[in-house]
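The chain below stands alone and is given as structure tokens, in the form predicted alone.
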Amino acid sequence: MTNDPYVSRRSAKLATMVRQDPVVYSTWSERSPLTLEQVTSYERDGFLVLKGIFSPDEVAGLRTEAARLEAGSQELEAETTITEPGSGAIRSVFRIHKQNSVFARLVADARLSKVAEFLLGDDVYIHQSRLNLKQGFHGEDFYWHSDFETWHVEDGMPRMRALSMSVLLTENTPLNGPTMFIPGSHKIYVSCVGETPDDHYKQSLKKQEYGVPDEESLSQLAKDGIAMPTGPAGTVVIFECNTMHGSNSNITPYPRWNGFFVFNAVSNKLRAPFGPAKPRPEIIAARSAVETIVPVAGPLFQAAA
């Protein structure tokens, strides 16, 4: 495809290139959702620990809705449930946004929503979401990848100006897998090789092949170091669209749960994919169900009279 800034998977030969786009796309002021210091952070190294966000009773509510969802709830669409390729426990739930009226809530929450819109400098809807349940003894790992060259070459994401956050439902130690980051690689693009195949998203969600960055590029990313956030249920990360990111496999009996909502900016709606000729489902990357988000205000469970 032509005018294409970041080509990936075109190609015989691995590349990296510069960031063509901003990382934060509006002037900090003092009416902000975050401090000077937060922002400064998130656009040095790509994501940001917010911690406290949320209150006991509001984690609580959130982990009893995810404990009923994953112990089999009628309610999900059989399509949008992905099991863990050894064991066959659930791995993930997707489009739970839209199936459940609890994580509903969860992604139009002022504390969310209004962050993400100072971040992508733009009204905002949510591109993906999903339940994640890295389970005890179970939960296998997701190697490096930047999300960005998912979403571009196999959603049409056009540019850099969408973001992650995932709102832990149990406590991240180092020993259950949580989520690792390289500080500052989102601005650096990884191109990868490998064509990719015809509905590649049924397998890449339990084991991605294509779209994997190669060991060198990623020792180079990574000479300054690794980053591993931690904190207790209720913690926010944020991630941006770019960074390069992965997590170990779950030998532990401790289970490691998010909720994970992909911020889009309204003006980077999809186009058509700039890899494969079919786009990827709607469950996995919205592209007509596309729902502008209205922030709202207050706690996320109302108290009984």
Contents of the next structure:
Protein chains: 2
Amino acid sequence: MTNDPYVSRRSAKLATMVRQDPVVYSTWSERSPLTLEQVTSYERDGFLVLKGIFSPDEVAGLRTEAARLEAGSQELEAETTITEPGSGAIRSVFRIHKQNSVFARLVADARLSKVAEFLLGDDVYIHQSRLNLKQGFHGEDFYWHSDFETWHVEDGMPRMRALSMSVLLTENTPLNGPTMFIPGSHKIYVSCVGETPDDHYKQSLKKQEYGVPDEESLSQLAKDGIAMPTGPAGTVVIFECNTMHGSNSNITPYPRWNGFFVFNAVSNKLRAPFGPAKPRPEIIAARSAVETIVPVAGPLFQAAA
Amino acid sequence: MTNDPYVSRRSAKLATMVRQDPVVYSTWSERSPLTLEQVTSYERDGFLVLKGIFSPDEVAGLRTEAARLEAGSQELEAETTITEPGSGAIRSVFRIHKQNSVFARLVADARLSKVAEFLLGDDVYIHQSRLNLKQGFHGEDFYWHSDFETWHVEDGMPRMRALSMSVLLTENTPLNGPTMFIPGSHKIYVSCVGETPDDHYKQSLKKQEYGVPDEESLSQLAKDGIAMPTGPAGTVVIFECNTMHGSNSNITPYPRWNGFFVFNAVSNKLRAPFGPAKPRPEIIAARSAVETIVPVAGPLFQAAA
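Same protein, different form: I have the form predicted alone, so give me the form predicted in complex with another copy of the chain.
Time for the whole complex; same chain goes first.
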């Protein structure tokens, strides 16, 4: 892998490198699914917040479905559910878009998928999907990380041509530990120290320990500030695969639920991992079970007769 | 202790009780050190934020002294310093007002001590003082608690006639895990389940495990919202001894430093603890080494000649 521009976890030496890939892969026009201002902001900051994308009825429908699943559903594959350390409550359901028709419809929704196609300049598929149902009181923090660093090293994603969308199902406020982003950090690649052990993902889903950027690089990246987007349920937060992000814990009674979807360009499908020999399982990083998304227009739910 | 109105940690049964004590012990007049609006707000919410109390020069002087101590000072008694789990960095210095002339002057400052005397309707002394030097990146969360519950059970503080003042030495923003308060919670006493082990304080300073209120009571208290006061260095946050408060973790690079001082009414001095037989040490809860504060007017630092 001598040509790998994004080497990480290969040595005890820290390094930061300049991004080698575009951020926005399409040229804006009047017919683009985002405004020019939105595209410019995403290109500069590495994230974008879209409020009011889904109607209150659509949000209510998504929440009802999420609550039904959270109450304990026999229809979910056991290995796709992650429980909160301590309480045992369901915290995440992986591959939700393959297990549930409501969330399958959501990821295909043109208001999401057309935006992903535009920003990535390609057809897209879902690299990872999750329903996050973090409860209040004991929501743990999640340390700073670039998703791409992990996806590259552990999953074999070749280039920075992927993005995540978080569809908020509960309100994000400064109180309940929402995701924070370091604006502009997507233009720098921070390689991490050390090697990745096999089966690392089993721990890392609960608590990140490898692939951790160093404090000096983080301080440097954050010298102009850190953003903490907030918004009501129905807000969509889009962020670039290399944007440094993390979250503080949440001791408030307020839960944090969202649907979380990683769109990858079909031209950027996974190869052999750049780090450990054994790739992570399909539920975390789609490798063979890959379907190009066909965008679906119109409301998420059919109106009752 | 059959007459104790604030029994806690005595049974496996939860209970919430109505506060039996005043919140503000003086009657407001034109000569009071707070405005009527400020007193009304403190009485209703259980906390009050005072911005711009200390001048930029005073703040700079306090920070310089704090930084000097943080760098490692031989003049501090070893048992008064608490280090961060993991990194070993100094996180708190207890009894700072007895070990350092700058902080001794700060607690006596009329802008603090006169306000404490007014709200508590009595002469006052320092029950506990701390210099908190929480660093960024790994600042841990602190779960919801009423200070009075602990001071009553573990220290033998008879009644709710004490308050805390936090003098911010760094900016508090929504990002760096500032203290959150549940407005109005000071009017309810939430007793906690279970008994207190001896020497509990050794753990509880790092991670609270006993004296923890239940989630149902917290949800009920917080049904009208949670406050997260923010402000620049030099801001003073005052909160009543029974106000439920806590903080999320802080993964940002931004530190959170403050001087933290608990003023107690001299008529409310400690008795034997209501819980465990063995009281906590003097550095955490002043019992014999108690001096009535004599307020000092004027700037914290003498101007250079």
